[in-house]
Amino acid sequence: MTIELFWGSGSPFAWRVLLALEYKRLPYVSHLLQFSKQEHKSPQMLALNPRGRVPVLKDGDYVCFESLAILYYLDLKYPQPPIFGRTPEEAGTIMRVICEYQAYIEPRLTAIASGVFQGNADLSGDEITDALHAVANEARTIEGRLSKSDWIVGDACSAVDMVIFPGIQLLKRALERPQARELSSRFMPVEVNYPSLGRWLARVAALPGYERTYPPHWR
């Protein structure tokens, strides 16, 4: 069966499958989808995923979207290599620690791409300050986890380490724009502050395949 993926530059739930797609060596036929022509909401994709949002994932006649439930299909379909552990106590923990990043970080790291990118937020006020100071706790606590692992989880390249890149690279380019200046001294650069955390998006950044998922309009 082909496998085809259905895309967006720049965003990190699709970012999390390409990822994931090289990580296992899976052949696919990427679909690379504009987003400023709305080509994720045309006819062809909303008989695909009638929410109209990407990632989607066409195996032969399945299909399947939202970037976790695609990383889990994928790991039970083609389970080598492994990204969801090879214990049940690695897989719970993988889970956990994703869980924990859609819970606590991924909103307010969301709210404050979001401020920086459209301009929709003071990027002053309280709520951002806020939403960046929690970023910040919860970076230190993965900090801490890569000061002792190459990976945030178990000894080998996971589904969370996946899930948590992109959103830290988002925030990254968010933080490097010049109106996020002032925002930004509170967490960059990320190597002086969070060396660990530096390391560990540097190693990512050298597996196998990577600059394919790499978004487009970044570079």
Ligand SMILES: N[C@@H](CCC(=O)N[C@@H](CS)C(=O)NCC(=O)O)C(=O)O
Given for the second form:
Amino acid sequence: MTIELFWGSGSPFAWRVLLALEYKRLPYVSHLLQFSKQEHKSPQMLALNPRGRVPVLKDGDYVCFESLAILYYLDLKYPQPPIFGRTPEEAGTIMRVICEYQAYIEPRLTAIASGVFQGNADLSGDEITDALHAVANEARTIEGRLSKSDWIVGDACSAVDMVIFPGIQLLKRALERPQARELSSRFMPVEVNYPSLGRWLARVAALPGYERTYPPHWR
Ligand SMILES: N[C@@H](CCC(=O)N[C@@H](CS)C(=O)NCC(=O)O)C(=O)O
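Could you output the structure for the form predicted in complex with the ligand, given that the previous block was the form predicted on its own?
Let us now look at the entire complex, which starts with that chain.
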């Protein structure tokens, strides 16, 4: 069976899946879609995912979308190396930290990133400032985990690293923009404010195949 991945450059959700495919050393056909040409909304793509969003994974006749669902599918279908832990307890903790990230960090991180990139929010207003404070507090918890272990949960790279890493990269990229200079001081430079998180970012970036996952338009 051939695995095909439909994705877009800079999508943190697609990046998760690329990291998982590379980590599991699965061969795949990459379909890099151009958001600017609305290729993710083509009739062919809408037939695969009626929401017109990426990533979409096709494995033979089976189609899956929603990045976390894709990670879960890949792990059950291609179990080695596992990304949802080696024990039920590890799996539970990996899922728990992913759920915490999605509930308490991701919406705020998205608000900050779209405020910076799309200019649709006042970067010195309460909403964005509060969002950054909340993200910075949550990052402290992750920093605590990473000060005790190389990976966020357990002693190997897992789905939780793949879910959180692209989000942190997106946040860093947003906070590096000149218009975010004042806002960024609470978080940046990551390597100084969160040394263990900084080392973890470098650790993920050193994984085999990482270069193939890096958003082409960020180079
Ligand atoms: N919850 C989805 C989110 C997917 C998503 O929002 N993808 C964005 C790219 S970052 C997209 O395709 N946006 C296109 C659009 O909304 O038109 C997942 O985890 O896969």
